[in-house]
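There is one chain below, alone, in structure tokens, taken in the form predicted on its own.
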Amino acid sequence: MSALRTQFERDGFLVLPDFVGPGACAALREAADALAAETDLDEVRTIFDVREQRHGEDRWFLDSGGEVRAFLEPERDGDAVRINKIGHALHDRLPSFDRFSRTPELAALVRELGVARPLLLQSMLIFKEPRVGGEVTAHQDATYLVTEPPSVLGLWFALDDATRENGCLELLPGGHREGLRRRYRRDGDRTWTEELDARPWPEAGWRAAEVRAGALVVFHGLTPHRSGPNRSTRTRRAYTLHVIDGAARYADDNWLRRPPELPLRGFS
């Protein structure tokens, strides 16, 4: 077993500085800003609500698994609304995100971490804009993307420098060994969260991933992670890609559904 995989299995995550070159990182920032500029915010009604999960009541959200759709911040910047994120199939719908997401280096890393038949399931641009970028409370991605056995892998790319002041990721080392705490389920147009373990996450022991633009944070689907609000004057854009193993079974009651004309693909 490689040293990288040993560390990943011990901590549940890796922080890899300078994984993406400056040119590729700048190109994705430009693509992100262009998408934001093209979005008619008057047409977007869905607020991404990490606490109450009210976005789960909207078709705009429920049908976004194979689309490119914007979601709004709960807070306003004065009278203006701001984008929270754009997702969830940028990697399959937009060539610039396809090129960024499907590289030999990323494919090799995912193989090294033990994913036998990688499939790119979901992608998101997280904007976390100055002053209004909201807190993301502690959670596990496997709550929302379930396979049997568990196989989801989160790939979080810093498009800007991420610090405590602008809401960098914080992860709980070893937390992936604590089991799944919550399960987000879908039946038709109805979604709900099932509590499996009511224990709170510990207050101590979290590690802040303060990184420069171009860094990659890789984390196990069961690894608890969170981020604080961005009350600074600097944006903290990130691109997140979720990979699952095609050798595992994707749960029928997952919220994310792909249209038949857009089957999941790997890195090629």
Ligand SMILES: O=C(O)CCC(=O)C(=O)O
Contents of the next structure:
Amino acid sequence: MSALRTQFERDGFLVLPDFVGPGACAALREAADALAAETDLDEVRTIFDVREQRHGEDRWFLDSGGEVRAFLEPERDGDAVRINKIGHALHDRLPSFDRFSRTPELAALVRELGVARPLLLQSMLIFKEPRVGGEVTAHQDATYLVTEPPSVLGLWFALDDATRENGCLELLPGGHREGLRRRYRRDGDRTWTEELDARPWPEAGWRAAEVRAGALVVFHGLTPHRSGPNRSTRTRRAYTLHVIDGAARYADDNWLRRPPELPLRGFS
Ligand SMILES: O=C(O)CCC(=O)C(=O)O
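I've shown you the form predicted on its own. Could you give me the structure of the form predicted in complex with the named molecule?
Okay, now the whole complex, with that chain kicking things off.
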């Protein structure tokens, strides 16, 4: 087993500085900014603001597995509405994200970490804007993306320098050996979270992944992770990809469903 894989299996994550070159990182930042600029915030705000459209809000999320859709920060920056994230099929809908997501280096890393038949399931741009970028509470990604056996792998790319001040990722080493705590299920338009293990995550032992732009943090689907709010004046954008193993069974009650015309693909 490679040293990298041994470390991954021990800690449940790897922090890989400079995984993405400055050119590719700058190109993705530009693509992210262009996407944000062309997002009609008024349209998105209507979906989130109008109370009677609660159902519409659910559909906006539930139907986003094969789309490119923006979600907003609950907190405003003065009067301005800010984007929290855009998801969940950027890698299959937009050429710049497709290129960034399907590199030989990434394919080799995912293979080295033991994913036999990788499928790129979900992508997100997380904006974590200055002042109002919201906290992400501790969770395991396998809560939301269930396969049998568990196979989801998170790939988190820093598009800006990330520090404790602007809400860098924090991970719990070894937490992936503690089993799945919660499972998010969907039946039609209804979703709910099933508690499998009520123990809280420990207060101590979290590792802050303070990284420069271009770093990749790769984590096991069972690894607990979180990020604090961004109260600083510096943005903290990240691009995430979630990969599953096509050799595992994708649970029928996963929230994320893809339209038939957009089948899941691997790295080629
Ligand atoms: O970028 C963040 O702050 C959190 C990302 C995250 O939780 C995830 O990718 O699952």
